[in-house]
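First, one chain by itself: the form predicted on its own, in structure tokens.
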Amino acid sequence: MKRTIFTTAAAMLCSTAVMADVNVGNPMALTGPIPDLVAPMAQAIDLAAAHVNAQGGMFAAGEAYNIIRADSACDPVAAVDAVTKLINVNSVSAILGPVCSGSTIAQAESVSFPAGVTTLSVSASSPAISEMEDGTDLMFRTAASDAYQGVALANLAMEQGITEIAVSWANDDYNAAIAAVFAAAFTAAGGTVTANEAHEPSKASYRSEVATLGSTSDNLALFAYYGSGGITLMRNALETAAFDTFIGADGMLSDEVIEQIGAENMGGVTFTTSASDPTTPAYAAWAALAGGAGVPASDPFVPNSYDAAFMLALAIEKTGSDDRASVSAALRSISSAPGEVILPGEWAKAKSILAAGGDINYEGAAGNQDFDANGDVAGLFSKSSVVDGAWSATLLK
């Protein structure tokens, strides 16, 4: 592991020991569908990183806590190969990451389970990770899951006078599984879905598919990434009238598809997210600490991304070492009662109470971080739609 004591002729006459920085790998779509997305992810446990260092470091000795960065691209034989070398050439002591469900699900079956690496995914919100688990307990997310998502907007759906509707969905783990999610709870709730069909990413048109759910409904379901054919999909739907009304998820809640649609062509949609309950204090320390880093503190899985990061170095701290056996316990006891409350940025806070014995408790910025038997939390949603050209979101209850 990178905590390691070397030790040469001189140093042992000298009786130094030399520790080494903590090094946690960060699997981020850096390229792919979805790297606007992504930007102010990465910006935002960089964030936490800084506050961790400019509060004294890990440990007694104040190592670096350094946050060791590859792309994933969103994209599984893409993040098998970022993990295998974070793993076993960068020997990180935990993986913060990936972005989408088919990457940290390629990752943890592949790599990290193996190799007992405990991976806190800050986005990755497919139900099907949550089924994963092989009784190791290394596979954690601060964005809830989408068994609880697909929930939400069919309910949403339904509030909005939505009784029947066509539903697309890319042909990938995210967007397959929400969509599944949807269509059921949408059924439950008396509404009909009048087609249900897969598309394939990145195709340079969907005028087919269009024609033929469009054929059957005003109202689309629409999942899929924004920059591998969700765009081109709307853009296709919008040209032929097929549909007056658009419904979704996280993965089309971007500035990009304004700017590719058009304002003024989006009085009909509306997507949801993970969100955080703007009235806590844990948020409001959260957003203080963003606006003066000029991130922006309430897009999409910003403060999940923060509160990952952070948690991580208070869980390998909590430890004493960076061993990669001990991270996944702490995980769950630092951001549960018992404990003192510890808010985003208080880190020498923490650091204190952890150094003399006492127990802490992370509220995150993205909301409580308690997690269950698989490694979930509940989260909240908020519904987006484009006000004055821009996304405006509220808080669904």
Given for the second form:
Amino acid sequence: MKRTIFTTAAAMLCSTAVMADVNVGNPMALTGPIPDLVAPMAQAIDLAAAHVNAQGGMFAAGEAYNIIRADSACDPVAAVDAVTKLINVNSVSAILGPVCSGSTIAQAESVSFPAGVTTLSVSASSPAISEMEDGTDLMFRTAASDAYQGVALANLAMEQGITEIAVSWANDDYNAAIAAVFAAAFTAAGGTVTANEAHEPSKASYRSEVATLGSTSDNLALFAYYGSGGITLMRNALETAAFDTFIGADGMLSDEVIEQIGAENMGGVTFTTSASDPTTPAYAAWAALAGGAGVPASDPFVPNSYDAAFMLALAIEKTGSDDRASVSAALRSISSAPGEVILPGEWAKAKSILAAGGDINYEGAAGNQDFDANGDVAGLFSKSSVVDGAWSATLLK
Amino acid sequence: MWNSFGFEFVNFYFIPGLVLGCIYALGAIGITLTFSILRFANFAHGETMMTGAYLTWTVMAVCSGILGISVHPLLAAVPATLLVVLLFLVTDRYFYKPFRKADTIKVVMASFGMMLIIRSAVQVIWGPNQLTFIPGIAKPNPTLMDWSKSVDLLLLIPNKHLFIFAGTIVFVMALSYLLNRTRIGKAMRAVSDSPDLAHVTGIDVNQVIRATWIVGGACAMAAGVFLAMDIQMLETTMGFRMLLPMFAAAILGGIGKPYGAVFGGLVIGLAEELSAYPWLGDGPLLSPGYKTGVAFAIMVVMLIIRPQGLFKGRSF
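Could you output the structure for the form predicted together with the partner chain, given that the previous block was the form predicted on its own?
Below is the entire complex, every chain and molecule, led by the chain shown above.
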């Protein structure tokens, strides 16, 4: 009995301490196969929080908007651990994005859905995420589904004159899903998939995989994370001259690839990624803010990360408390019409409209960020190839 | 060039399997020695390999950055080996020695903790990002290519693989000399057979333990550097990923048998690569996605039908 009283008292103390601020849990793949991609995304999230806190903070009392970061390591197990801690120990109001699709799905199914906590992912793009909810409305993302990117990539391949291609994908939720979409779209567009094989991530050698696939085609569609085998597979393919043309998606688009493989060897490489339209006023506002803070504005998923962190703050501000249950509905309300248009960084303006009981419509750096019924957003994609030793991106229309 | 049977099999399945096997073999030697003399499964072995590769990279970076000379990884590995051996001795003194008289499971857990500590320390010092060990792609050795073409068997072997083969042969021969011809080597074998009896006959058991760490550390170091030379990059889980196949190799060869570990390493490496060869029809025999499973399948079957391993090691 004594113990119960003590625990209750301790719990009350903790919760009052937490009440003073708004806490949002932020599991990011800080270690694991893609740390290079994640570092600027984390910077963008911190920048959004800094903007909120510098322009009056949360609610009438000006409470701090805290991002509590944890490491999800791009790994389902690590993500479940990290999110369990964030929800149960830090009592966060919402989860702001596990980066990888596998982590996002795992943490949602085993932790955040049962706890009734909303997840707003910054970059998880697997098509499987669209249909994982059953009656609830707790899963949102600011990055477009690969159901679209796979098709964009297939069209790009056809435009480049590729008619037959071998497909190799890393055996995880993200890469398996985009490879399936790509293979279906490529076949539908009249191309031939000569071989379609999974590979185990993080092996020391992929020479046998490359040999098996290489005897069927000179073109390879490679779906992998650069840090868990993608670079090794590509190097093995180039060493054995099995392939000369490579296409792929987000997971491979890192400077690390150029540095390790060498720009001179990467003439036939094109990767697509989720991109923003640089002509919108929202993007211009974001580019100015990011430039001032030294954040790379157009890197993959960096604007999406800023949008997610900013929108979550808007949603919590709209509910007027850090109650978990109402975040989801508020997120839909602040992101879509009707309402006054809010651009990245305009926290003070949004706060005063919300305080007066008005409606707002956030237009994000990465796109208009209007969620559909599945919590997905529409997206644009760009293709990148190596020009003068660096990635050079072109928007795909 | 894809048409001839021998060309594809030798260059894309057999030689890569042999390279992987050499790396497994060197790592498994350290594991099997620790197991036979100190009597525990050292989970931190893979991290030692990884640390060795990072230290070698650092020596190379210092040489090219400050002195302006680029050093071959095998040369840079020499000073790095000293540091790795020192790391081994320090961890033994402060983390394993206190448990020497305790249950085996405690020291196994200590090594598991050590694994996490070392990996995190490396992440703190060198960062979680991948590092480029050697940039670019490795072209096949031209001399070997021309020569092999003249005897009608085109071999495409890059220099890095020739170094790995040569290095492994040198290491195994040196180890064989050490264990069979030197006093300390014989003492190591005696302690492996029976520590109490060895102690009674006047063998300094602590000295033998130190020697074990030095030999195991040097082999782990070589395995780590060879691995980094092969994949040409460094990342903090590279050693951990090799750990389980290396255990499989040690078990296959027979725990406590260094030659068994070498043989087991080669078998596991070859089995992993050859399982994806199109033995029947056009497709791979087993999808390459299941490569890792092959090593485990061999280990499990071995533990069931012949737990003492091929070379009649200790069974538990």
